[in-house]
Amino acid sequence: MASRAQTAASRETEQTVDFLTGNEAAALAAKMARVQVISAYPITPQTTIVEKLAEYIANGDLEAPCINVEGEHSCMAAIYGASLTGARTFTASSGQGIAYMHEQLFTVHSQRLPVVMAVPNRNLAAHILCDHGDTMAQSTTGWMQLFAENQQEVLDTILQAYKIAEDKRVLMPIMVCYDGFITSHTGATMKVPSQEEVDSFLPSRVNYYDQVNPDDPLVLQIFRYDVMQFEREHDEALQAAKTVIAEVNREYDEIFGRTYGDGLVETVQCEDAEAVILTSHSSAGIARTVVDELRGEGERIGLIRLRSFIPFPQERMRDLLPGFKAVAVLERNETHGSGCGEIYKELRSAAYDLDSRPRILDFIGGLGGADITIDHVRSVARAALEAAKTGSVEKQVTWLDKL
């Protein structure tokens, strides 16, 4: 019988070489998972994904109604709608966007409904370029979040993301969040599957909905009373994802080759790290260079790449930082007021009842489109390995620009 690692080897020889954006990504995805219903409304620097699905639905590549709306409120009420009559359906946003749908949001998750949305994140108050304040704002809304690094990421991610929010233990809507223009517009080479092999990993919806039929007309009751059940189920729910997409993706491997750590985290030269920089999105792949670097030097240090935001996995965290004297975190959000970022906070609240914890450090950086730099890095770097030395941190947040 062939290894795991011979068949996943053979696999890869099935996929196809592409050079792809982001956003191209993101709409073959949406295609090879065979989406049943799509609406978009255009915000840069989403716009490209639905022109992209457009044109398979023009050229007889996809048999998918896209229907076209004013607004991403009326957008995400579309979805609503078709998801609720067993539909697979995809959509995408950013921005204002993700702000002006944020009451639909609410109404998805209510009804737990297994929506798929592509978000390059993009900042709201300033202009147009990557940020990761839309969907942090996002974060009680009830939809889970996962972070992807890359354009390969993008696309895997997205067709595991109906995987995870069809399962029956979790049945709730999902953002798959990227890096406006630096990784939605950029290009890359990478492995595209059949769709054979797409269609074995990801079989048709299954609706486990009985409320819409059209011989049988109703009003539906989005206001309910019982909100303090449902909610709480709806948590129960997303704890229970964090199972499913460790599941996925060892599935995902198993399939195509490709594995994302345990699917919640990454981590990289952990083992015997006293330092470590944690962070999400395609600052990653700065920090793999820069742990590679120090490494070089003798340095003890490792990075942990943060993929799903909600659920936020806690326990996992709990597990590695007893091993670490410091974490840094890089993150593209501030929360106002809090003078932190939002993943600084999730990781300081994870950590606070370890008997042994590390010291923890925030780095905000690259708000607006600003460039994280290969020096910034280095700089967050340096500053953890001189808390794990000394066991103190002379500030605590750090605002990259300061420098």
Given for the second form:
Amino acid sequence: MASRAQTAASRETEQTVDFLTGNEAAALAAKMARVQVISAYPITPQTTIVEKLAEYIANGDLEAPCINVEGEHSCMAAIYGASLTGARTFTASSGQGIAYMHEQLFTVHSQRLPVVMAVPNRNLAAHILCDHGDTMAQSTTGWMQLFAENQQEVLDTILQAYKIAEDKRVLMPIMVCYDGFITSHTGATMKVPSQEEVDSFLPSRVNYYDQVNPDDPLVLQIFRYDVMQFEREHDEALQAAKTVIAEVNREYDEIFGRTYGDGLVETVQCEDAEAVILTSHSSAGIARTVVDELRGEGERIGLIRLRSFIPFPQERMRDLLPGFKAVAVLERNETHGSGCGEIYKELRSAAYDLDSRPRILDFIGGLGGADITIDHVRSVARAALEAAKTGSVEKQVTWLDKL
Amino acid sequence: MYEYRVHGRGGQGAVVGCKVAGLAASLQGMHALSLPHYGFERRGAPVTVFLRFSDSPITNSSRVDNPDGIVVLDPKLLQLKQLIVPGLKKGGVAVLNTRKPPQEIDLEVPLSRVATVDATEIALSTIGRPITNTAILGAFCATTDILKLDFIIEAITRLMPGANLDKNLEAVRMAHQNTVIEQRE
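Now that you have shown the form predicted alone, what about the form predicted together with its partner chain?
Following is the full complex, with the preceding chain placed first.
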């Protein structure tokens, strides 16, 4: 243990301190991953990622074609073609852009292409600001979804995403999601690894199947009779991805000295907790502050940060949940008609077969860029503690308006 | 933890100025967060950026409701007290771009320190345009103990390496020397 800590500490000195926005961190990660083909169509709050990549290319810092397209549907088609040739590809989009890609997202998954897409999340209904409705709406497309809490994790997770997606056991596309504006346009102090370190962590993409070749044409994506079989295999690959996400998280820690829980889920002060907040993205940062505060007052509260939404870590949740009396989910999305959010549904589904399960409450906040304040998170924590004490829940789903 | 709220107008470089402040703090070993409050910005419209500085990592990315101080890049915004004053802590700090001496400033909140500088005049005489972000950084540095001038200069050199670099550095130094600070109760 000591030697690993020592290695991590000495590694850290090879990293330089910088102050980057989430989008700058995403562009830098793509450059350091030595991406070979880029395509994207501008949409706020994604645009500054591709602007930065265009600047890298113009300055000679990155050698990759950046394919200009007339919209996101074509963008994903271009990425699909490029990835079929064996190239490491990068794209980024948000909100309506992802909605417009929808059909092509299935196509990329059906060919098991390890495409990485950065997504600063954006509301779809009526605003340019953040909520997670855009990627929640793509949860059945067969793309993995990892949630980054802050700017440092955006950089780290994009580097990890290539390693996860390109692993032979996985070979599936992946979105790295983070809060639009709150993370994408906010500058933060962070550490940037050296190119040598990144190269040692992330070698070139290995192609396990024949690449497309103009001299030997073939037809893809015509009607297939084995859809049942390949969809089942794809689901197995996504289940296997849980192991790979955890492995990659450990390996990243060994090289760069940074770790995010077990890769799927991060627990904070959960050991003796009676009540926990379960949240994702930047809200987890606020929840850390609130948990510290309430621990100071003697409350037995903890935080579970969900990092991998797809694949959803059911097994890990089943291990964790019996230890608590109440879990309050805080999420930035809502499924109309269900009256609750998507994370709440997944969590309750995972908990159903447990003999002993906690009360599970849902809090919906921050839609369309509404601020999730520290007071909101305090109220979520108080509700969880109350449910843990009384064993009953008055209100299953709460909408967080301005306090 | 120090929390500041920065008010400017679209085109005055509030967002870039706060990025410089964040990088300067990072280079001198602190942690910083610069959080622009986005709506539908356009040139001339009021712009707000929140800044946090701390010796330990910053996890709170929500807006700053009760700043320890405000920084105002545009003299006309001083008339919009309903915009710049709400939530400002008693005993806080104000760093203002105005020709007025600090003794003439009344923000209707008891403050510990009020600093004024004619950042517009300094920007015009150095850069040739009323872009006041670098000048106000000089004033911020002179007024608070958070950022050191050397690191602000290094951060500007890294983030604004164009033809105007020397002029921007001159603006920072001029403002740093010419800021008038009034200590209050």
